[in-house]
Each structure stands twice: as C-alpha cells, then as structure tokens.
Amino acid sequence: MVEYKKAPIKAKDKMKQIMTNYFLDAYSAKDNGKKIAWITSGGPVEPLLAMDIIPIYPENHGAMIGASKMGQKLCSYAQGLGYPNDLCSYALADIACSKGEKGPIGQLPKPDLLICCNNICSTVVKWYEIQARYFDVPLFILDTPMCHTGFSYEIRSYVEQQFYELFLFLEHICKKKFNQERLQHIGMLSIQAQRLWQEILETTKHSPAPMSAFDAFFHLALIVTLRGTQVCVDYYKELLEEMHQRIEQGICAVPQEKFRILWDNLPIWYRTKWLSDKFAQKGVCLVADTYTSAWCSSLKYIDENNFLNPLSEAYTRIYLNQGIDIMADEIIKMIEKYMIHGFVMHSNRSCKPYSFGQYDIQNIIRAQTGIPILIIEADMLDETKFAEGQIESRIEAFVELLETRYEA
C-alpha cells in the first residue's frame, strides 16, 4: 500500500522567475533595439521570434489580472468609457490598462505592431483594431475560416497566402529579410515544447494524479508566451521529470482521490483555489481540461522536416475553430484517456465561442457516455458574475450524483 500525500510543485518558483525575466526583457526592448508585438493567444508566434520580435499576450495578462482579483475594477473602468459589460472581460481589462489603469504588473510594454488571428474568436478583431488606433501602430489580421466539418484545399491555400503576407509585413516592420531557416529552428523548439506539454498533461492518467488541471492552468503560461524558445523546452523537461518523481513518491494533487473530472472552457481565474479546495474536500480531482490541452492539439498536423508548410493547418484547426461534433469527439477521447467520472462545463459569459454550443455538446456527451455533467455559469475575469452560494450548491449536488452512480 502506498501512502499518498500532497506537496507543492517545486518548479513553480522557477516559472515565476522565468516570467519575471520575460517581462523585464519586454520592458527593456526599446533599449536593446527590439520591437514588441501584441499577439492574440491563438496567433502564430514562431514568425515573430524568427524576426527577434518579443511577443506580448494581452490575454495572458488578463489571466494575471484575474488571478490578482483586479478584473472587476478594470472591467468597470472600461465600462465607464462606454464599452458594454457583456464584452469579453479580457478585452475590457486590456483596454482599461491601455487607457491608464494599472494591472498586477502595471501596464504592458507599448506595442510596435499588433498581430491578430481570429482562430479563437471574432471579438479579437475589433479589440485589436481599437488598440491599433489608440497606439497608432500597424495591425496584421490573419483570417482563419471556421472548420465546421474538416479542412479543405481552399482553406489551406487561403491561409497559406496570408502567412506569406505576414512574412512580408514583418520584413517591412523590421527592415530586414525574413529568415525561413531560423523559422524552422524555432519551429522545432515549438514542437518539442508542445510534445513535452502533452506528456506533462498526460501524467494525470495516473491515479491519483500527480497534479490537477488547476496546476496546469498555472504552468500553461510558458507554452503560450515562450513557445518556440529553449527556455520553454528546458522548463517543461524539468516539470515533466518532477511529475514522474511525484508519481514514484506517492505525491498527488488529491490524496483521497475518488472521482476524476474533466473541465471545459477557460478557468475562473479569481476562484481557482476556491474551486480546487471545494472539489478536493470531496475527493474530486480535476485531472484534465479542454483549455490547456489546446496548446498541443496541433501536433498531429505538424511536419518536423518542414515546419512552414503545415503552419496554415496547425493554426486553423485549433479546438475552438471547429464544429460542435468535432469538439464533442475530442472531449469523448479525453473522457476515455483520463478515465473520467464527471464533466464540468464553465458557461463563460465572456467567451462566447467557447460557451455557445455547450448545451449541444452536453447532450452528445451524455448520450454517448452517460457520465454526470455540471454546468457552472460565471466569467473568467469579472467577479460580479460569480454566484458563490449557487455554484457551491450545484457542486454539492454534482458530487452526490457521482457518489450515487459510482459508489452504490
């Protein structure tokens, strides 16, 4: 018999230092002759790195704002400027910070250019147009058609042409030739990081899981911000090794793990600890989620020998840019892989593309797997849309359903 115990993940402090160094480099970019590009979370970062441009992610900053519980204040400020309260809270917080309000790290370094890819949602287009006008900098929009049922030759050609236009755009901004050999090298680092990230997430197939999805929400930061760098690869090698050690030593996220659940949609950043504790107290471990796994879902489309060719498919066929049936199929595969007992869906008031269709997905999952499903209505950033008492009651009823189903 193994005596399971709980302990913090040691690599956490190192990741904080890496992120600190990342932002210090960004704030000193002008002094070092480098340019800053703000880019959407689903955008192609590798071409920027190939041109020595430092990428900054307003959505990642939004997550930091949420974790620091500053979302309500910043969203209210943006609403006072005339922006509606049903707009994406990431956009509201970002606009508020740009207009003079301060977030957890003050304000983001001012951009020299903006790169917007609409593979995650259409809101980002208007959001980035607002910021491009405010900062008076050039904006490149990469348009990726929705893949409702599959990926066609026409879509590939359309997106590929835009990538070549992006390279020309970057050449114009940086006043130098685009280096495709460097892109291939950075692409290989990006593939390595994504594979390592996938291996890290898959360590939770072990029961009890060495970490939870709440841990993955935190460690996701590097695959978003530093994908394509050696720093990211080295860190995830270390984190993967620590996960294997935790399994060997009986260290886990929930020592009394009874039920394994899957999460859908973005985290509720300002309540991750509350939710983690609430589930853990009842022997429930969030072992996987559709959000963090999205950053390694494009691996099946990548060609290691020619990173450039499959870029169009990899950045078009991401989780949120597909039809409901395809998304449901991905979830069912995760349910089988991670031996899931129940499914929790965050109906996120901010993220419409992620939340629209959840009830249809719920019906598909329920019909094909029969597992209990809980829907939580909240927002990733705005605390005013979180009803604690109601959500707590729903979690308790959900756990009772799990106990009735699996312990009877």
The other form holds:
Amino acid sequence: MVEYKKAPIKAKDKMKQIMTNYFLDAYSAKDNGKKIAWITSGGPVEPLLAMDIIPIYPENHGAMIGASKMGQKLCSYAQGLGYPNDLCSYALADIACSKGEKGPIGQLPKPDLLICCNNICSTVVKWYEIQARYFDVPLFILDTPMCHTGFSYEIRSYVEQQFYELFLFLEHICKKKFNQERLQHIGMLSIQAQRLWQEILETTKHSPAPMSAFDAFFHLALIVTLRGTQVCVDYYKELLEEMHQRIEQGICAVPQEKFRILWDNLPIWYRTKWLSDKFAQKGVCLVADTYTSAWCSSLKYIDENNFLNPLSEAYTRIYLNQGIDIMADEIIKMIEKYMIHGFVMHSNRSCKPYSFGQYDIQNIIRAQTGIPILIIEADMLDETKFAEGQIESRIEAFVELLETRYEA
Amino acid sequence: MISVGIDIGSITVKCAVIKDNEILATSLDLTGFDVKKAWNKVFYDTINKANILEKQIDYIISTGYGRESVDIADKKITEITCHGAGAHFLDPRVRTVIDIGGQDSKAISLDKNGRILDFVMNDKCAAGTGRFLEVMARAMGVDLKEFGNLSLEAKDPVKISSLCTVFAESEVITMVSKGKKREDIIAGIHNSIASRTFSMANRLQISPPIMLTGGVAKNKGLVKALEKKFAQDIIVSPFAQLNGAIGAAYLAQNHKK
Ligand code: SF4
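Form predicted alone already given; the form predicted in complex with its partner chain follows:
What follows is the whole complex; the chain from before opens it.
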C-alpha cells in the first residue's frame, strides 16, 4: 500500500514572484509609457494585451484584501462614506482603497481607462461608473445579455459589434491601430493557459487529490490576471507537471481522504486556512469548486484558428451568466467527474448572482444525485458576516451525516 | 451499559443518564458564564439522582455549542445528530424533528433508523428562536410561562411583519400602545415564529410525523400555531429541552470504551 503524505506545493514561491513582478510593472507603467486599465474579472483582457495595456483587476485585489483579513476595515470605511452594507464587499473595499485607505499592497496603480463587462453581475456597472467619475477616466461597458437557456444569433451579433467598438475605443486611447494579428497570438496563449488550468484542476480526479480547491483558490490569480501571456502558460505547465509528480509520489492535500467535496461560490478569503484545516481534520477534501473552474468553462466555445470569431460567445456564456438549469447541469457533471460525496454551498452575502439561485440549484442537485448538501452563510470579504460557532456546528454535523450515509 | 449525555446550549446545560436503553435520570440548569462549572454541577446532580457512581459509567458523549469544554466526554457529537437520535429514541415513528432552541432553530429529517438524512439551521439571527419569545414576553410584561395559554384565547391575531427581533419588539410595543388585545398580539408573535420555522423547514422534504423539541415545546400556543402552519399534528417531545442530552446518551449506548 502506498503511504500518502502531505507536502506544500513547490511552485507556490514562483507564483508569488510572478505576481510581484506583475505589480512592479504596473506601478512603473507611467515611466515606461504604458497605460493601465482596470478590468472586471470576467472582462475581455486579450484586446488590452494586444495594445500593450496593463490590466489590473480590482476583484483580484479584493481577494488579496480578504486573504490579508483587511476586508472588514475597508468595507466599514466605505460604508462610512454612505455606501450600503449590502453592496458587494469587493466594490466596497475597492472604493475605500481608491479614496486613500491602505490595502495589503497599499493602493492599486491608478487607471487610465476602465473596462467593465457585466457577464458576472450588474454591480460592476455601477461600481465602475463610480470609479470612472472619481478618477475621471474613460469607461467602456461591454454588455453581455443573460443566457437563460442558450445562445442566439441576436446575442452573438450584439456582443460582436461591441467588440469592434472596444477595438476602436482602445485605438482612440492608445492613439495607434488595433493589431488583429497580435490579438490572434495572445488569444492562442490565453487558450493554452485555460487548457492547462483545466488540466491542473482535473488532476484532483485522482483520489487522494494532489491538491485541494483551497490550493486552486491561490493558484487562480494567474489565469485571472495574466492569461494571454507566455509567463502564465509556462507557470501552469510547471504546476501541472508538479501535480503529476505529486500523484506519482503519493503526495496529496488530505492524506486520510475519506470524503470528496464540491464547493460552490467564492472562497471565504479570510477563513481559507481555518476551513481547510477544519475539513482536513475530518478527512474531508474539497477537491473541486464551481468558482475556479469558471476560468476554463468557456473553452468549449473557442476556436483556436480564429480567436476573434467566438470571442463574443466565450465571454457571454460564462458560468454566472446563464440560467440555473444550465448551472445545475454543470454542477452535476462535476459531481460525476470528481466522484463527489457532498456539496457545500457558500451563500455569499456579497455576490447576488452567485447566491440567488442556490436553494433552487440545491433542490435540482438533490433530486438528481441524492448527495448531501450543506449551505453556509458568510461573505467572501466581510468578516462580520461570518459566525464561527454556527458554521463550525454545521460543518461538523454535515460530516457526521456523510459518515452515516457512506460508512454504514 | 450505563451511558451519559451532556448537552451544553447557549442558555441551559442538560444531562441524561441511560441504562440499558432506559432513562434513569435527567436534569438541567443555566449555563451562565462558567460553562465548566455549569456542566460539572448538572452532571453530578444527574448521576446522584440516577443513584450511580461515576466509575460505573461506560461512555459519555457531549453535544451542543459548548461540547468541546467537556473534558470527561469520550466523544463529542453535534447537536444535530443528537437531536435526531433523541427524537428517534423517544418515538421511533418520528421522521422530522423541529428543534427551537435558545439561540437557534433547526429542522432535521430522519430515516427509519433515526439516521440524519438532511438538516437545516436558521440564519444568523434570533428571529424564530426561544430568545425571540423571551424578548417579546419582556416587551409585553407577561411571564413567559403564561404566553402559550394566553395566545389560545386570541380571537383576531395581529400580523407581525418584521423579521428582525429588535424591530419586531418595537412593532409589538406600538401595538400595545394602540390598545390591541394582549392575547391577539401574543398569537401574532407565535404565528410569526411558526411561519419562520416553516419556511426554514420547508427547505427539507418534510415527512410526517414531526416532533417538536427544545424549551419552547412546552408552549401550547406555539404548538398550535405550528400545527396550523404545517397542516398536521405535531408530537411534542415529553422531554422538550432534554432531547439533545437524551440523544447523546442514547448514541453512547452503542459505544464501548
Ligand atoms: S457581486 Fe459577485 S460577481 Fe459581482 S463583483 Fe461582487 S463578487 Fe464579483
């Protein structure tokens, strides 16, 4: 019998270095004659790279704020400015930092332009409008209609038209011609990175899993911020290789893996360590999640030979921009693919599009798979919305339920 | 086989001793600030009542929010599993347990062997819990013990629209000052808890029969409101608050040190 053991993922240090370099580049953009665009996490980054613009992701910054446990302080600062408690905590924290409050890396480099795509939510539209007024910079809004049941010709042409407008917008700002060939090249790199990311996530099909969703939450930063670059592709190649080695050497996330869990919604950034330990103590491994896999979920619509063509479809048909029946279908596929014993849904106060349909999705999944499902209420950033005692009890009771279900 | 269950809740500590599947003794007391002192007292009270010596005990299970503080426990199990087990022990027909405790409420569905199929707990909020009732009783200047019986006399229950305990309290005070009848307001309060409990429990597949546990199970007015809302009879646990401790002791019956 193989002796399974736990060990940290080696590539981690390299990733920290890559992220540091990325921010250093961004902070010195002005000196190097480069422009900075703030962009939403689901926004089309490839056209920016094609124009040598450095993309900055306030949501990624939000994750860093959460992981450094600075969310509560920043959210309450923004609330003090009059923004409501119910507003997404990424927006609150970003607004607070823009007004001079310090985050984990101080403040983000100031934007020259803003790109907002509402494929993730409508909050981002108002949030970016506020920032456009505050920084007095141009804002481009890419409007992607919700795909309740599928895609249509009308949606395609409507979104495609906006892509051409985006190119013109970028030409105008950069005062140079948009380079379609360069876009094709960057698009290829982006697709390659998404494929690698998918392969990395799929290594957890192996039991015990060589990494957990908590590791995926960390390593996600590159596919969000640097997809379309060679650095990103090279890093994920290395990470994938390491995952294969870990499987061979019996290195895994939870050596006593008894139960495999699927996670829904954003991580609870300030509690990832706590949750990961809590689950691991009980032999539970979060092997997959609907969140990190969203960054490779539109691969099926992409055409490598012509990146531009399906761009509108790929950016419109993302996980959060579809009806709950489609979401439930994707979850069921994941449950089968990863041999899942239980499903834990984070009902996230901040993220309405992610949390709104959860009870219906729960019913669909329960009816179709019969696996136990737990819903825990919290917030990805704001610690005041996390009740440790209650969440602890729920998790423990859920594990007891899994034990009676599967060990009887 | 002698086993003990200790349930440490936010408001009370409960203990039960079971010998060969028979309840020998139970007791309860306030939790207070010193949890350790509280369970020690209740534990020794109960074994004295049961007329057994500590060394005769084969297995101890602790449960409830304070379960980790019980260092003499052989095992710690959540109150969800213990409430399910307690209800099954007291009445094996039970398929759904509704527990309304001091600061939370939960619904649990059971299979025929008393195993948990699914559960839900209330949101991070006191509405729909025992604490809500306490606050309302205080706001109305009525003894909590009277609450249930008074509401049975209601002719025209008021509607409490606020879900928040604090806001509901001011709503109730406004109604008192408007001269609404006491019993109608109390019935309105019970209806509000019943509908909250119903919408929580409805996230599960509710199979009959339902058993109500927790301190509020003694409140006849609330039981009536719940029966109306769930459109079925509800079995009231004869041991109300002690259900979790009994469940823990019952689960401990199947363990050997
Ligand atoms: S509401 Fe959700 S999708 Fe929108 S910015 Fe906040 S976390 Fe992201």
